[in-house]
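Below, in structure tokens: the form predicted on its own, a single chain.
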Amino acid sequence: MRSILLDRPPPRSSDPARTLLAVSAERSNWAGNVTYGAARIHAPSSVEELQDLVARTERIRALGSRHSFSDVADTTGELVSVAGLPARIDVDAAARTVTVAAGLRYGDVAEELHRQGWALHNLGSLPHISVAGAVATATHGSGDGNGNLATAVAALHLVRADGELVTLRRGEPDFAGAVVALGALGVVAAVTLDVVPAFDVRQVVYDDLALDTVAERFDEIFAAAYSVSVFTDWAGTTRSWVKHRTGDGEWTPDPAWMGARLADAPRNPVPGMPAVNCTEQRGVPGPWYDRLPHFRLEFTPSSGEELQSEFLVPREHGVEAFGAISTLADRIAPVLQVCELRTAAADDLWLSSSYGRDVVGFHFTWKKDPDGVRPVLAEIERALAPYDARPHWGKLFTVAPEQVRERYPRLADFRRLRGEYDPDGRFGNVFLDRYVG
């Protein structure tokens, strides 16, 4: 097992709003905008040496692909990097499942399993985050029938406080519970996903879908097609991302969708960034792995100069508070680089931002300017106060400890489950004793 000892940073606020800070990348998140507490980040190679170090580790919290923009990994105590365990990838045919090492990307399972002939329902724009961490947080792509990563689990392997692995299994008491735990159960060692036949996607894009239009006919737009999403940098510039299952009976890209014009080149959904790292557009079909992520495996979509920020609305509420975040065009578009708007169906995971109901997620990809950044946030979320907009638990936010937890109706539930997981609390930290309690 490797460690990686670091000199512990000087404390930090609890504050999230202070989360917004440039550190060094050593003990930092992808973004460099949080500085992990952790005096070591383990990468044990085995299943046995992970339930050895859970065990003996007073404190330790896991750590994925560090795409999380908020300290829900953050820790005191010891991270412990699972991306060192062996690239399991084990397609079970019969159940049409996969179970999967944790700390795998995305990307990796979704080669090696379309090589077999299955794939996965849906992939986020980046297929470069970590299969467990992004469960963890209920993370998601788009598509009005589509859930988020998280509901593809049909099964999770667990180190849990005391060293012991236990499997959890759909179906079984407190499964919707543990799913999305935001790692306060325990370290989650392999994942079992369901599978479906793999599948062929064609993308195009639109140059200059109005505003207007998105308003006026939001849920014909986002029905339109497997997965849209709708960019805008609330500036002047707005296209859409139209991806179409090519086993979805006969299509043909209209030139004039929606008032909006077929893109005539290649785009980068960030305003004026070159598509070298994007998926394939304009229409060629492909594999479902190489087209509903946004950006290609093979290509860091960006340097990690950002800050990203989430709010997931009820569907019903989806026009009002589009409308609502239009009023502040003006000062959202000089510290934004684009914002993005999808949709997501309703599951039954406790803590998933799309509990009990369908969303729409809008999406913020700020630039890396944090004084800046951090009084637009505060407006936007002042405006989406009366929709019940849940925060996406990896992002960006400084909305009220109280006001998140009465957003989910089974928080006491996991509370409890927490309690009989973890009861001397060695997954806790900061994050979750603010928003979970």
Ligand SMILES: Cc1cc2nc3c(=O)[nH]c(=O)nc-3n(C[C@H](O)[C@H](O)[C@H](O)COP(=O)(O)OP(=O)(O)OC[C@H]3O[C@@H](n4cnc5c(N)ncnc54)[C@H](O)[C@@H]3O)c2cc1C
Contents of the next structure:
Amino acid sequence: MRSILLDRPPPRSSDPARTLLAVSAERSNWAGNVTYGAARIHAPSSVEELQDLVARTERIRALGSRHSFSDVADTTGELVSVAGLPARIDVDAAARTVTVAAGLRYGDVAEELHRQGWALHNLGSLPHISVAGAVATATHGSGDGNGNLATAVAALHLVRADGELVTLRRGEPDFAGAVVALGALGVVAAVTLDVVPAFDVRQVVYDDLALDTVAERFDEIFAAAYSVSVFTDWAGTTRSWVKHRTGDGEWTPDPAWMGARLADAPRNPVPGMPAVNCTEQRGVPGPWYDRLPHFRLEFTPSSGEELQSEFLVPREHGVEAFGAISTLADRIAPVLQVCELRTAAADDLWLSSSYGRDVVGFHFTWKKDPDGVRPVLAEIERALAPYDARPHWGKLFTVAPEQVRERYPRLADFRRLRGEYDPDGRFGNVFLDRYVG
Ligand SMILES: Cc1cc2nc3c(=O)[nH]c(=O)nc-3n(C[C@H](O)[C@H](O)[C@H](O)COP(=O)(O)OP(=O)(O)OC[C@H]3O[C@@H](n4cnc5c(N)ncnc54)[C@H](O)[C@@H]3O)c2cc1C
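The block above covers the form predicted on its own; next, return the form predicted together with the named molecule.
Next comes the full complex, and the chain you just saw is listed first.
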């Protein structure tokens, strides 16, 4: 067992548990479309301070790295960030797990894990997000065989409403309900994640993939590598990011794969954004954490000026759903920056967007134009309704709450869990009232 402390900025006050982070940027989410209603954002520097804070605060919610576009993290009570807790990264090589402080970013965890010879099975498009925040909303990467990031959780170390620190382990009765919990059951102080031996990845980008080919050879495209993403602006530019694990055997990029062309220079999936923001491409082998995300930790991910939505559709309806969205191309393109298609494997986590089914994710990076986006979003939701599409909890959607609820077969069980862990609604907010009840 090995423990290290990363260098982190000191707390901003001599009483860190009561710190008010009044910097205006920190009172809103990363995208700037949600201003938190909380009077204060606390940043305790020890788990004991966190326990004390939770026990004596009537209404409180955990805040991660603020990358959600929905109001899932918001509260009119108080917010608490666990980013100031000691930055532990404890590898247990025998158990093949790592226990990390919940507020650490994947990028921080990944580099240290790799240094010790270990890896996580997958990562999202950006390494900037906190582990607890990503897990709480079922954040995913891509890959037919890859479960979302929450599926790597082997144990949660959670501060409950009464301030008690409890550990929930995989296999225990409530565990599958508690991992993707939208902050409803308590404040996660640490997370134990499965690790695998470190691996290298080669990433290539193909230009000019035809949309007809995407529809015709859908399964073949997404089965082509460990992780595949198809990006389209629905106005003529379609590219794919193909990420191959070097350990999966000999692989030579096909210069005319699926009728597309190997890109002659690095690309940024978001039109107009510089390629320097992105992880190395052109087939150069490199560590998993520096290839699986599209964006590099030191740079702005995506465009920075945007809104996002995503719908997770059962894999068997992927092609039909793609067809349904393509009929709206002329409506979508004017308010869109880029759309990304990805896949994720089924899991058993009650509030996961891939609970019980393999999925295709249809993601939209919108222009920052809420009035223009809203009606188009509603049209997409109507087009996807026959396919039981689950909206990403951390992104924007307008699907009616009762429809969202119907799409989660274990919602009643989750409600029961919520009642047990948080009988007085200490961790409640409008978002939970709306979609969970
Ligand atoms: C540029 C960009 C790219 C993105 N790419 C992807 C992607 O590739 N795949 C994908 O699936 N999503 C993606 N997202 C969405 C993002 O991963 C999710 O919104 C995720 O929840 C953000 O994590 P966070 O740490 O910022 O959490 P926050 O947004 O701060 O909080 C999200 C939820 O987590 C809860 N939470 C946070 N910390 C804790 C804790 N310690 N204990 C209990 N609950 C907690 C909060 O209460 C809240 O309910 C992207 C977002 C952005 C801005």
